[in-house]
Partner chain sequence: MKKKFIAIIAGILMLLLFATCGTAAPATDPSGAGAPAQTPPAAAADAEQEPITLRFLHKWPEPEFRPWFDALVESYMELNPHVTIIAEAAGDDPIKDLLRIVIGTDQQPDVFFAWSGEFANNFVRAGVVLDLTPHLDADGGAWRNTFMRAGLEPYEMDGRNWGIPIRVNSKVFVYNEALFAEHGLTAPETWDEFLYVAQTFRDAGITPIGFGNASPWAACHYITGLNQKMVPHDVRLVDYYFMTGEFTHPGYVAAHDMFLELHDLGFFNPYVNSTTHSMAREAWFMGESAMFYLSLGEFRTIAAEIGPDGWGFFPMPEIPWGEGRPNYLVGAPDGFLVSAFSQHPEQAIDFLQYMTNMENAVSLIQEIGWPSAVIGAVEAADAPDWLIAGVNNLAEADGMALWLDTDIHIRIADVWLPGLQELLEGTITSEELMQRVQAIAQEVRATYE
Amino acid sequence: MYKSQKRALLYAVPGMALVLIFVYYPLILTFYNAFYRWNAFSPVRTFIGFENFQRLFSDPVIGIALTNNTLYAVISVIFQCGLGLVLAAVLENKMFSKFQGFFRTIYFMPVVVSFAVIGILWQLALHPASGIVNPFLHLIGLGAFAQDWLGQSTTAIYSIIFVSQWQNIGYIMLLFLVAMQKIPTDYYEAAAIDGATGIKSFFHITIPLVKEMTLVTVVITVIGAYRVFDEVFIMTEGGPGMSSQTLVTYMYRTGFRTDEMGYASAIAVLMFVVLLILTLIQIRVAGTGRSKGEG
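Could you put down the structure of only this chain, in the form predicted alone?
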């Protein structure tokens, strides 16, 4: 038994080494760098203590970025997780069982499409003069809503969020499908005998029994929302002004545009802390991992 344990530990060492080198070492280095004022083109580093972290609380752009990330997270959870769950339930219905493979492929295809291409196409489509969105609104009698979607601070972030929602719904749907296929069919048969409709079975059987997967999808979606970069950078670069900045785009701007690497590291630390707190809260609320006897 002792030899087998040593052999198992030996097999685990390469994986542990990779995690330490590519995950924990950069994380520790980021915390360390946040206490210094430095730039990428100079070997000189000045220790400034908590000055970068104090700046976070007085920087108005941080407030804008946190608000935008939170909006992104809330809307993404509602649309991506909500629609992903509904689509998975529909495809698990007997009426769609023969065509499930086809629809799974169709819904999943957007996940593998580069958002760089999609972002550029939507940037053109939302253009106030040459785009197709405003003419379409005029065509269907909603011309009063036509505007410069990406050029106004009040609509830019919402336009970006709208464009990005559809891409990950197929991935979330597949995760829910995996969870639903593990639910015993006896539950649905018993519910049907008792006169429960498909909608009632969905709310009283499906949703409770995919609770663990719901937590996983919510955590994935929230983390993705606070790490969003491509969509914002491609479509607005955080503009107009700073109205559509997120934590990652602002960190990129601070580190590679204004060359304030220490402050960019502090923003990265803030992202880590926010995501850690949100994940722990979600796990606590969902009660994941508790035994039935625990309160």
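We have the form predicted alone; now please give the form predicted together with its partner chain.
What follows is just the one chain, with no partners and no other molecules.
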């Protein structure tokens, strides 16, 4: 503890100044800009009050984008957090510990590759005439499920979400692995002596003791799902039609394509509000946000 609170505050000033300038100032500016009609290359700005915010409620693309982001979030939580947790538990199992390094690398490798590369590769792989996904489905007897994955508004967003899961599951798995390695082995040994199976140990020891990491991964995944841009922009540009637009791609489109910076700012405000609410709910649902044993 610092003896002088004033000195402590003084040390915090540079950091606070940076946060104020680069986080809070743009945030306030975004709110302010949403009340105007303006574009990036003209000095003309027209005050239009709440018109941009009202438009959010009548614009059908906002509904599509919000639905897509929510789908993205729900599916990502189930697959990335759920499956990532299971994968981590499997790799932590004694039977697999010998191969853990190998599988960890395999699962993590897509994370380090730029989505520009991954997106184009999957775009080719998913093409119904020249890609490899549909022939593979036919090969394993699931030919009935072959689709024009990115060319139909009913499947485009799911295809993008799938690719995103494929890329990011390794990262979430790694976070869970780190959390699991902090669990004392005594707990598992004691449980084994009491006759607990591996699955019971997973549910009664592993899951409760990685609760904090679960919260972290869910927050990361949900926030990531509402900020998704690259995946959509590279694979479908929001199409066919507007079917795979997300809030960020639509915000970008209105700001930099259709010259409506004011409306783009209003979309940014909407995103801020949605994420704030979701984060508060997650923190409340997950409890205090403090690890067991912390004071």
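Residue numbers count along the first chain shown, from 1. Everything numeric in this text was worked out from a predicted model, so none of it was measured. Think of the rigid core as the biggest set of C-alphas that the two forms share within 1.5 Å after superposition.
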ask   = Aligning on the rigid core, do we see the C-alpha of residue 165 shift 2 angstroms or more between these two forms?
value = no
